[in-house]
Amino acid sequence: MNGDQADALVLFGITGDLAKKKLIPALYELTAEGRLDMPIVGTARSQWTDERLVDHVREVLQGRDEAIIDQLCSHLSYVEGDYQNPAVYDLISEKLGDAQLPVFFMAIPPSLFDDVATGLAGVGFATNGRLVVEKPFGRDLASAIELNEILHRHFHEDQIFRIDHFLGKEPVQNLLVFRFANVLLEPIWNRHHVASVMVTMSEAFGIEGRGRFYDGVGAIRDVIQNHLLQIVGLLAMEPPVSSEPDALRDEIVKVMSAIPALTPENVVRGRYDGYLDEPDVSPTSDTETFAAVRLEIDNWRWAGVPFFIRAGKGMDETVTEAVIELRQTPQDLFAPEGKPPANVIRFRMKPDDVISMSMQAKVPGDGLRAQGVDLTVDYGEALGGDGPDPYERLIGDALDGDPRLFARQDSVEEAWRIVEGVLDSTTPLHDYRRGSSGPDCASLLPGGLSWPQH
């Protein structure tokens, strides 16, 4: 069934915030590309009608091409009802007509997955339908396994598309292409030449009124267990044996399974000043807004190389990047006053998409003295444009039956296994000033951590 083109799309939770901000704009772009000539059914508990949904879509897309909006709206219909009511699924089936391979996007809380999966199976959609499931995929290993069992009661693994919008970002996909389309990297991409790997997601803003959600999650659950471990997987994986989707996902699972579970000694947690005063945050909260972890990959390529991950809110800048620091030269021939900085390869994914290599070059004048220079490529500037929005890309992939950028259950469980020992941690919370670089990880993590300058 993977690789077959879908012929209908159903969006559970169409009246919600995710649909308004991400899904409806993605539907517009897919319509503009000629990829959504099919029934599109929105469903939710709100007492809407087909006309109310069309008005909502027009409001969300105000200012865009009216002809494309008209085309999108011509395919829309709405089903209202309680997801526990079997009649809702009869109505959905009626709206879909003779569709044979529908995609069901579940922009709803995981607590409703069982009701929806059972309801869809009851009207025969478990045979050919695809489920697109939004993260979080559980909140720990046990709940992730339980969630998987719920979905598998009616749907096979190859029918389940676990969406993590981070993998749909162009700069993240560029990591994969840059690694395996350029032969010059392969000889140095190993423990003999790499001194350390550092992945960071730093955000200058706080929790932005999301206290009710964030206070039950924290930095480790929010971005390290999923987004940032996925980056580690792409950086550390072996070349896939083929271009088949599962060949890529197999290699990511191999990386995850080679990472020992984190222990409290390898994590630093922090909290920005004023977090406890945020709306909907418990005054006794022990939730971290910052976390740095040190992990290793116990395989032939990476044994002994420390991988550092750092994520935090209320930081000095907003940046997402991966930095690969190479080993020092065996002799310092051109730096009589001290060691020169090591060569660094930097993948900047936010706020811009830039790849740079920090090298050493001769300083003009007498003598042979080296100084660092950056060789930089701006991805958007060099190749034109920013590419599709992640949701546009991933909804399109689900319609096409291409699962390569969706998380597979075994990788989800491995990621939870890695962080399980530091969830709900009793490790200290180190306060840090908003607008700073967070707690002093150099003194708190084993082996130290000297974070690269931007």
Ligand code: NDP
The other form holds:
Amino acid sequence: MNGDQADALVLFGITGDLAKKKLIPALYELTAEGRLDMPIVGTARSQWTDERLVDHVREVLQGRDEAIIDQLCSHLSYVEGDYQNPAVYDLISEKLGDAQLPVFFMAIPPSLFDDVATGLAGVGFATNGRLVVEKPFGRDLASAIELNEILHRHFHEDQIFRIDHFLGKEPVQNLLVFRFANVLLEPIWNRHHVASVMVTMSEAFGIEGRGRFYDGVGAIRDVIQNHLLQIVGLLAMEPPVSSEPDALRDEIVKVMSAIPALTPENVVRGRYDGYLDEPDVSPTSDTETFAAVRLEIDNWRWAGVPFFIRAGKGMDETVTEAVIELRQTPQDLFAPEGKPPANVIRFRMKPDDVISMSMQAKVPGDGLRAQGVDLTVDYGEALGGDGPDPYERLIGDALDGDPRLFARQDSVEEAWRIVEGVLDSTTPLHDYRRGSSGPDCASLLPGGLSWPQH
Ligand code: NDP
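In place of the form predicted on its own, output the structure of the form predicted in complex with the named molecule.
Everything in the complex follows now, all chains and molecules, and the chain you saw is the first one.
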């Protein structure tokens, strides 16, 4: 079934924010590529009609190519109803006509997944349909397991596509290509040569009016449990045995299962000044806007190498990157004042898609002295363009039945296991100044391991 081309698309929650910001623009791009020549049903609770949906889509896509918008709109229809009412699924089924392999995108609160999965099964779509499920996938390990059980009541794992839109980003996929399409890195990609790995997602903005969503969630649930642990998986995994989707996902889950559960002494949580004054934030909130964690991967390749993850809002810059620091040279032949700084490999994923390697080179002139220089490639620029938006890529993959970039049940549950012991108020919350680099992790993380300064 995976690998077969879908012949219809149903978007639950079409009137919502995600649909407006991400899904409708993705539908436009997929139409432009000629990949959406199929019935597209939007559904939600609002009393909209087909015409009202078309107007909404036109408004969202204002300024884009009218011919493509017309083409997209010619496939659209709307089903109104509460997902707790089984009659909605009959209406959807009618709209889908004789579609054999529909994709159902759930841009709805997770509390409705049960109703929707049951409703779809009731009208016979559990045999062939694919479910695309948005994050958050649970609030902790128990709720993630429960959610999986709910979906598995009617759908097989290979019909469930859990979106982690981070995996749809070009520079994130490039981690994989850079590692496994070059032989250069493999000999040094291990505990003998790597001193530390740091994954950072720093945002210069705050919660931007999204207090209702963010408060009670926080940095660990919002980005560390999913996006950033997946990046650790891509950085640390063994080469997959083939290009089959499950070969890749097997290796990621092996990395996850080798990471011991985090304990409070390996976590620093912070909150930017003024967070409690944000709209829709509880005055007694204990939610972190910053978290840094130190973890280990207990396997032959990585034992003893600290992996750091830090994520924060209200920071000094907006950057997502992974920095691999190699070990220092054993001798200081060229730097009389001490050993030269270690080589650093940097995968910058935001704001630009850049790979750089800091190397030591001879300072021109007399003597033999080393100085750091960066070998830098902006591969977005070098290879032309930024590639598709993650939602375009992932909806396209779901239509194609390619689950490679979707999180599998076992890796989602492993990721919750890793963070489970440090959620909520298990660790102190340190205030930090907006526009700073967050709390001083080097002094707050005990245990003698240095906090990388890159
Ligand atoms: P919204 O609240 O904006 O939209 C929710 C949608 O679900 C609306 O279309 C709403 O219909 C529909 N809905 C809710 N309850 C029912 C019901 N009982 N019966 C029928 N329809 C219902 O949420 P978002 O679009 O922001 O988020 C949707 C999902 O995507 C959530 O799980 C969220 O966590 C996730 N997500 C959102 C992101 C974003 O940027 N917005 C980013 C990443 C994930 P109506 O309004 O017509 O009542």
